[in-house]
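Shown here is one chain on its own, the form predicted on its own, set out as structure tokens.
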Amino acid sequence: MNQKTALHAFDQAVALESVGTDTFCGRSPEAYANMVGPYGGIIAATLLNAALQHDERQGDPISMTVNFAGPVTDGGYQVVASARRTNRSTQHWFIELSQQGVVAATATVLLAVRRDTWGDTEVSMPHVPPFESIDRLDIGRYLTWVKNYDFRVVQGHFDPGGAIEDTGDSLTRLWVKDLPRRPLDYLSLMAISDCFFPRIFVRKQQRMPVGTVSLTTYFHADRDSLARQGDRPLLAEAHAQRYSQGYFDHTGKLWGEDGELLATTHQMVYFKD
């Protein structure tokens, strides 16, 4: 990692310092502030970083589930990451983030050594206008974390000014990349998998109290895929499936600019209307 990359706001935000066996210390990044605490994607990426920089790491990410037990507040936090079982090709991790002795988030991570096999993709990247042809999202009216990304919304826009009425569905398609540019890796892919505005914001076109309670991301990209993608934009798509009794889910897909499916993701989100 060169100095320029190390100084990127994203790398600063997910940075962890080893302070003992399985234990790391980090700090809530002001640059990625959300409604309450940091943007969930940056917390997820930080937890993943604990496994990836651990001395016992074997393999690359295949899947990750994060459960947000409570808000991560300003200030420092402790992350404990332990490999619970290591097999010939897979490794299972449990990771916990706490502040002042109170658990704020837990995660399970599956790492694996990938091997060459037959493969196919049964979904196709949507046909959308190219990144350069779409105006960049005016980030001035959005929360702080949005300023770290270059968003180009193709459809399913959320306008905090209330200029759009209930859209009837929550499908969003948008181009996104780190701002300033940064080559894609597993950590930034994990963070971007949470880049979507809450589906209920898009559907109702209004802000309301919400919070992701569980986030799962599946990594289809290998190291070669990430290298081919580089710092080019990703096409991200998400839609909700049901809103009911204070919770809704959404499912999402992330494609590389060349059409390769790099990750899929699912969330359960709390809301209060």
Contents of the next structure:
Protein chains: 2
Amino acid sequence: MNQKTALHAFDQAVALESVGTDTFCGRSPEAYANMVGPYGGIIAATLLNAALQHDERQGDPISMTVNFAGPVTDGGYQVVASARRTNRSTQHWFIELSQQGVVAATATVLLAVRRDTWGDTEVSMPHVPPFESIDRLDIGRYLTWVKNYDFRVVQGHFDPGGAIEDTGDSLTRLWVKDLPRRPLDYLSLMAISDCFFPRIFVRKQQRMPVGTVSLTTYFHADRDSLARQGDRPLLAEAHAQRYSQGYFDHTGKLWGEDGELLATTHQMVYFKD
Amino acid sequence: MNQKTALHAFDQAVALESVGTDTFCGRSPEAYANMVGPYGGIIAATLLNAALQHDERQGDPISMTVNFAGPVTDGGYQVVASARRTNRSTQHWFIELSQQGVVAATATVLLAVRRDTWGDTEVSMPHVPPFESIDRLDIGRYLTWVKNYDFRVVQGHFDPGGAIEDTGDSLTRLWVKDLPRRPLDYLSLMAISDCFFPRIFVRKQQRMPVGTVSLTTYFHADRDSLARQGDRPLLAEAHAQRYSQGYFDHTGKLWGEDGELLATTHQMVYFKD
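Switch from the form predicted on its own to the form predicted in complex with another copy of the chain and give that structure.
Once more the chain from above appears, this time first in line as the rest of the complex follows.
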């Protein structure tokens, strides 16, 4: 057995090879194929990985914004990650993914060394049935990337079979974890922050051409939070705020199974109706 | 009277002079001074202005993320704005502000040409007393930049005099408009999206060292929305989600006086307690 087959599909997907100053090579992961190109969450995690495996890395993720500028096609890509400013405890990155010299995604990342302070959470994890009590999503009817997750939809399902009517809002709550099991880290948390079906699918209960154009995730989890969470399921929730002239936003939260708010996330999505 | 004195303070503050390919020069606006350097919202608007006045500009703002990498000091700065990818209807920018070769802020901006689609808003403007019925914020007790806005706090005040106790949450609702009057445009909407006092000031009712590290705004308003809003007050609301180890996030909404959701906005803020 070679080393590659021993790696989790997620780790294979986000792998980058250093090929020069600030420059890495990677390859579109077939296991995470989406409508066009790979699942956006896996591209986001790959870009974050460029900063985290860079020699100059200092600190852990605080925030990341990824802009999806065009389709990522099959085959290889180049990722350039540049630390634009390093302070005593913070570091700001600009990262860009390109194929044949054409930019397909850009990202900014803030890393920081965290320290103890007063803390509090002003929002509450909703009361929902436990992960084990809910049937697993029947992945056969969804795109390839969905096979890498165990989804248990609590509320706000999208049924591509058309069995649900427009309910007037797009709030979804679901349990999600990597499949096969994998302990949560910053990379998988970033990837999962894009795991929501497009809110307009839930709202209208129909597929249409869509694409996330900008995704921002704020990391509240530190390394201890990640270790406590391990490979247990996360509770993910999101709802749209406004749909207007070809774009809608959503705002979401990712909770650890024990009720800790691990990340908050927002995105703007293109749609064509 | 020369032309400069005829310009609104806001337009003076965000002004940039083109000095070469992708490169502009500007100057820290004293009228918008904050604790350290200028008000973040005016820096954000200035960076957006670089894309909007660039020869290659195509479309109107859909989303913007600004990362504040270090203090902007008095004096001049350089802004470099580069269109990383231009598609048929979308355009992705990377923008960087530096002083003496040191990066102080980075930003990504998505512009797009909007077109008519189905639309809806899934959140509702809260019922609040009208702007005229609320006393204007006594700006004498706040920092310089506050003088450029007419703030009317509906709920969730920060009183630097210590007259309010910790209320257990940080939700603020306030009316805000430029002072003197100025019709709303994308630049002023971007600036106002940073107008909230740090949530931890509201929560703890005390000042402490803080600084926004990353700010994202999604624009739902098109040109017609901006024209309808004109120079009327906006209703702005925001609340923190989690404070942890030196950072907290907030999520906010900016409503037109007529109840239209003009923008949604999020930020991650450093604090030292």
